[in-house]
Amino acid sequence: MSSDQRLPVRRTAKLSIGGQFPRSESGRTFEVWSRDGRLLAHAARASRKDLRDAVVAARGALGGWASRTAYNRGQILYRVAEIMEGRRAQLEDELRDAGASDPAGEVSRAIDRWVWYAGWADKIAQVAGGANPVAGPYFNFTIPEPTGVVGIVAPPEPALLGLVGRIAPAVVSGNVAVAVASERSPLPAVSLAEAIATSDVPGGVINVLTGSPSELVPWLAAHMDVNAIDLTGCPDELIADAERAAADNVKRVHRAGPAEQHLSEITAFVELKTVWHPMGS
């Protein structure tokens, strides 16, 4: 058969849960179209059950990820950037199909942002924590610790940079993430998840769901085993209900401001613990 007679292998973009790539338990998919009208793939439409599975996977990975040394977490996250660099052409093609105005630039910025946050891994404790002067015979230390399981609603655009800019600052301090990717342009998110799976990131640390925010965000916000939620990419009509649902277990709620690449995006999901230790005899 000549090359012009063969049918291309159509991509089925799956979810990323616990280091695996399952289809949705519901069996549902949605079509992903290019801006010029070409069918690109069928992406899995995550259900509430898929979201619950992702939270279970994240919770199971939290202890191991948080207990790694900060330096080791930085090395692992830097490895993701290396894998992304090797898949640059694919990521650019997917962004171009999605109608991105500068695909090459967005991929470069996404990789650079990942490296930037990875570099903070062994510096967070020194900058956010420290020794506090106290009037008494004891030492007083402030120590940053991860919040736990962080739910993330990624911005619809830019599909890749927006997702990286929300996941990286959450996980660098030892948190784990359940991210709802752009419904409009899900393929770059799936490719990022594949890059993460082929790096050294333990399964369950970063879970990526594709589908409808209107279906997933209310349950992510209300889930009692999610400790914090990033609503940066949440549709306006869902924000008020999501904030009310998050209040049931006193989740930390965050929305990124104009300066998205900033230390404050890391400390947004860090708990500062104060330790007192007696000194002298």
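This structure is a prediction, so every number in the text was calculated from the model and none was measured. In this text, the rigid core denotes the largest set of C-alpha atoms whose superposition between the two forms falls within 1.5 Å. Positions refer to the first chain, counted from 1. First, how it differs from the form predicted together with the partner chain.
Core-superposed comparison between the two forms: the Cα of Arg11 travels 2 Å or more.
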Given for the second form:
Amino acid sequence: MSSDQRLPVRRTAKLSIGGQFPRSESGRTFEVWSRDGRLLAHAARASRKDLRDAVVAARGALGGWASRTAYNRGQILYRVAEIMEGRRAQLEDELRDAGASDPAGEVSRAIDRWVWYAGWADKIAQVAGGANPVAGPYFNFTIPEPTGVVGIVAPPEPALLGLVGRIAPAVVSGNVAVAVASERSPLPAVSLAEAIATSDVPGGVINVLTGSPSELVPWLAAHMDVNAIDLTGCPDELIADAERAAADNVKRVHRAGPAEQHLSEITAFVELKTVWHPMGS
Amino acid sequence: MSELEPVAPAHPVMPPWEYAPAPESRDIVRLQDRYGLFIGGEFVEPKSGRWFATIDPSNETVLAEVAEAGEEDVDVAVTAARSAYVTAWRDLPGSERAKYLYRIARALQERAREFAVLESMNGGKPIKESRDVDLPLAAAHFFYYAGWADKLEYAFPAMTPTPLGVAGQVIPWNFPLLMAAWKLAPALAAGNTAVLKPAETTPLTALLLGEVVQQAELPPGVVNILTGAGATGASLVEHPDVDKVAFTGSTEVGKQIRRAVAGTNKHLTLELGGKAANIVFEDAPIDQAVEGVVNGIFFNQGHVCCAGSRLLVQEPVFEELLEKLKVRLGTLRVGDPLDKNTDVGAINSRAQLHKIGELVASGVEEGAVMYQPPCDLPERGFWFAPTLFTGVSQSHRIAREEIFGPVLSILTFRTPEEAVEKANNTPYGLSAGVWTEKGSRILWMAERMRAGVVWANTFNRFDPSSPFGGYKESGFGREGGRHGLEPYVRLEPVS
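Condition change, the form predicted alone to the form predicted together with the partner chain:
Full complex below, order starting with the chain above.
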């Protein structure tokens, strides 16, 4: 039997929650088609319950992730880049099927983005924090700390780079993420989640949901255990309602700034803590 | 505990300390009968045609009538601010903006006593505090941010800052002038113009600041001051030509403002309520800790968003600390805010007095044990005696809700882990205090407090160079320091 007669094994496209790959508890899926009309997958269509499960998993992972040394977080995120490099072919295929204009270039940029943000892990505090020269006999310093659980609405395009560009700056400072992937092109997000799961990222730090943003965003914005929300990929008609819902627990709301990759994307999800202590002999 | 000897008072009972009255003269303040709105560099009559009385809360006498800005007045003020932004302020070299702010700082220093007396008259806070805390810090804030005005390009790595436009700023009644300084100084330094809405009960020092702004010859419209109540604030926040909203006040109103600006692209920072834990470990320097606890909750009658309103004491020192606290409470002098010996002044308003009374009643009703020192309160005005609660559980309202008054809830803990758990068990996250002689424990605790300011072996310290602001439902954004500029600039990556 020649190789082209062999029937390929198809992958089930599932959610990524707490380091596991469950189907939606709702049993729902949605069809994913290639631009040339092939049925690629029945992707899991996450429900409100899946979203809540993801938030619980994220909250559970926060303490461990935030308390790792910055050096360690940097190494782990660098390893995501290493693993993605080995999966280029799969990611490029998926982007090509999704109609991306430059699949190879997008994969390269996504990998490089992990490397860029990974390097920030142990530099954020020195650039964003500092010692404050107060007018009195006190030692006073300010340090950045993670905000907590960050909800992310990834842009529809670019499906891979857009998602990496939102997740990486959120988690590098010690936050954990629940990301809603591109509805139009969910498969690169599924593969990214698989790459992350085979890096050393602890389960629950990065959770990826596929499905419908218009269905999930209102719950993500209103969830009382989500501390911040990145609405970069949020459909325009949902933004005002999401911002109103975010008021209930004073969520930090962010939309990507004008720079594609920047320190400001990291500092959007840090809290600044200032500590005072008297000086004396 | 029954087998133990009764605990002796930590200090011998103090001899009665008599203080002769030492009132600061009110004569330095020249009050007008009526104050208009400060718009476009002039004090003008309100188009609303409405006025309201502002009082001295220590004796309920009317100090002056103040204009109530209506929607039309807000529109005129925002238009004046926009015009000043476009024609005068935005394009002024930073070095020139700086000199205007230095002028304001200097004027506040020169007229400090007048401002301090007026602050105490209108707000009820002890002259000792308005003179030694509010005024020096307000002047220092303008001086600090003046220095940033021509150095903005050094403040944000790889970013070019530009001003946002018109800032609508709504401030509370607990530090009226200081909050005006916190809001105006960074906004103006960064090149914005401002419409400031002082609190309903404490408009007078903000209006006097309007006079300072005139005397400093700022271009008309750069600073506008609208007096009024909640409706005026709401009109300002919702005005479509406001680019930036900054609010200090209650979490409840902060959430309303968040909802009001949803979907508008307005920049927003919120500095909201708190329920700070002040944590005393068994190895703490107890006498210093007692002073810190007293300062933490009775400073400014407890009208402080970062007040140390929940005292967490490690069990072995609970009895000793409580005894010393009670003795110390007995020495607090409650009364005339203008008396230089007064420690605790008047409650800011009748409404606030009711709120404090209601929460204290709930504490008694829910089973906590109340202690108040013998204390003669004046007959007129709004007063509340310094109050402690023991036997407080975490579910009690007095342990969960911001009282914003001179009321301390005391809880105990055994291990550092338990202290962390209890301290963070609140939707708020503005400040925290830690008292211990062990350096490693200070840093361990400081790291675990989910709060924007941690005071270790001190409490309630403020400085213009020190960022201040909350975690969680205590708000977002920082005031003070380099970080305090960020809410007032648009950042574009350096190309």
